[in-house]
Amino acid sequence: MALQINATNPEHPALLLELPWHLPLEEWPDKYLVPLPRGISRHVVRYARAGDEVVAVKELAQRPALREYELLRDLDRLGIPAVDPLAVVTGRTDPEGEPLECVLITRHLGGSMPYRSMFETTMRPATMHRLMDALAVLLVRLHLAGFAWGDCSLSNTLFRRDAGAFAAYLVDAETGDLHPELTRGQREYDLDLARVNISGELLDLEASGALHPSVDPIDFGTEICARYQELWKELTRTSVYPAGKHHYIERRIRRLNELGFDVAEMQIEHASNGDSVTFVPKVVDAGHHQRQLLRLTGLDTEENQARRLLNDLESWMATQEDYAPGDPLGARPEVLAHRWVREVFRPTVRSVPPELRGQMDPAQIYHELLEHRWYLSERAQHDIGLETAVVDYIRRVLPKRREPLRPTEE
């Protein structure tokens, strides 16, 4: 059988042909390899350079290689965080004509690390919790898409930290299955495997002295299951919102915030009986919201102010006709963010008379207006709108908060 390269991009086969497919992966010369940290795998895995790209090459039998290749392509189409499949190479033989195992090639996920590399120095428990939350987010998203992982573990995950956000990516889909929808039993089986695998991996870290002494491996494995269940319940609650839906969306965002998650993206689907909203959660580090808001809008605020304003921005963007996450033809987030500043943030802040603002900066004014809107909407059990909240805030709240001017001492 002749060497065959099945690739997702027609440019890849020419680049991949330069690699030494006539040699077992363990024998590849250093000149082809890239020295990147590798996780534990049941297969031989190497990082190599193909043109300008760094690729991960995994040696395995032909049938599972082709199956995993197709599963990773399916996950890519579904928008699930996973490594990007590039090609499958079959028909390999050594110089004597003896057959060699097939290989699966994926694109190296830049900036990502296997968990053991991250634990080379003892990691703080708070950071560990955020990484585990990121893994819980990944597992929930896989299950929502109908993917039963079959081997959820730290070893089969890459972690990435980008601008203060933590994300987990699926690396090994060999044991997975894609269904139209998962049963409760399939989800619980995956969850039980995750608990056992993660506890075992943390016990290994504990034995090597790489685990913080305050972390109990068994409790941590159980905790990730609890975090999954909380997140699953919140994301799968079916809600149909009436036309004035802003208040109800904000209530859902607040519940996610209380669980320790932020909203990476939301989508509103319009229907005759009301609108449904889908949330994609994310896990962030301290100071993330300040940096994100500054990057998008140029507004320099405190962290809690930034989080509140970003939630409002995300809700507003989801209502815009040209908001299409992942669509290259849609408006870029930066463009929409500056439109929000121009059309929503600034006019709202300017509607508050300067003499009533006191020492409050614009971000604090807007934050308090959003809080007042939330309070009034909760009391009315429907969204009362920002304009109504501004009028009520100016008339009833600000006059009571103004401190009388003290006479200047001579």
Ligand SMILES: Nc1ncnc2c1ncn2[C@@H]1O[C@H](COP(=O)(O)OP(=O)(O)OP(=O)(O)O)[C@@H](O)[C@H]1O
Contents of the next structure:
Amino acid sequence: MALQINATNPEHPALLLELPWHLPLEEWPDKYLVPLPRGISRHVVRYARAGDEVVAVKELAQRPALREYELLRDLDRLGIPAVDPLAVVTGRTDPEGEPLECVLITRHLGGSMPYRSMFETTMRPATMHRLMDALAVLLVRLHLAGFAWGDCSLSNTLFRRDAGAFAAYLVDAETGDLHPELTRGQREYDLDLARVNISGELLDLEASGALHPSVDPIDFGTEICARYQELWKELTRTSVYPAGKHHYIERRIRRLNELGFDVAEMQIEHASNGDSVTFVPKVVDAGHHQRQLLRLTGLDTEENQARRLLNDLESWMATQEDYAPGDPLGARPEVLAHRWVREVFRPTVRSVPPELRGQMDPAQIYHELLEHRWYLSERAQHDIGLETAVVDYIRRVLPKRREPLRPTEE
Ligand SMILES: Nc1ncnc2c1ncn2[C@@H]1O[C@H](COP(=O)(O)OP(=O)(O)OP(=O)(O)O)[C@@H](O)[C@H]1O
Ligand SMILES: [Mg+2]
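Given the form predicted alone above, I would also like to look at the protein as it appears in the form predicted together with the named molecule.
Next comes the full complex, and the chain you just saw is listed first.
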């Protein structure tokens, strides 16, 4: 059989043809290779240069190679964070004409690290919790898409630290299965495999002295299951909202925040019986919201204020007609954010008379207005709206605020 390269992009085969396909992967000369850290694996995996790109090449039998290629393409279509499949090379032979194993080529995930490299310097337990959360987010997203992983583990995941956010990517799909929907049993089976794998991997790290002394490998395995369950419950609860929906949406965002997860994306779909909302969760690093808000709006705030303001901005964005995350034709987030500053943030802050603002800066005022709206809406059990909240805040909250100042003023 002749050498055949099946690729997702028509430009790739020409670049890939330059690689020494007649040699077993283990014997490839250094000039083709890129020395980046790799995780542990049964198959031979190497990173090679193809044009401007670095690709990961994995040698394996034809059937599993084709299967994994197709699954990775499915995951890509479903918008799941996983490595990008580029090609499958079949029909390889050595110079004597002896057949060589097939290879699967994926794009090297830039900025990613296998977990073993991340643990080379002892990781703080707080960072480890965030990594586990990132893995829980990945597993929930896979399950929501109907993908049973079959081998969720730290070595089959790549972690990326991206602008303060932690993201986990699936790297090994070989054991996976895509279904229209997963049953509870299928999810629990997958989760149980994850727990056993992760505890085992952490025990290995512990044995090699790479684990922080306060970290218990077994507890961490159990913790990831608990985090998964919380997140799953929060994301899959009934999600059709009647009028006055804003408050319900905010309540769910706050609950996700309290669980330690953030909303990466939110979509509101209008239907005749109400609005259904879907969230895409993510895990973020300390200081992330502050940097994000500053970048989007120029507002420089405290972390907690930034989180509330971003939540408000996100909910507002989702109501805008040109909001289409991921779609190059949709408005860019920066553009929408400036519209929000102009049309929502500034007019709201301006409606609070300057003489009542005291030492508060605009971001703090807006933050307090959001909190007041939340408080009144919780009491009323529906969204009372920002305008009502502003009026009540000016009439009832601000005068009390000024009272303790009076004695020194008089
Ligand atoms: N596209 C990629 N980008 C970055 N790293 C990659 C990529 N593909 C593979 N790797 C690295 O190679 C390692 C092994 O890959 P993979 O898990 O697919 O191999 P495997 O032999 O199928 O593993 P297993 O032993 O679990 O069956 C990964 O842990 C990762 O570190
Ligand atoms: Mg693997």
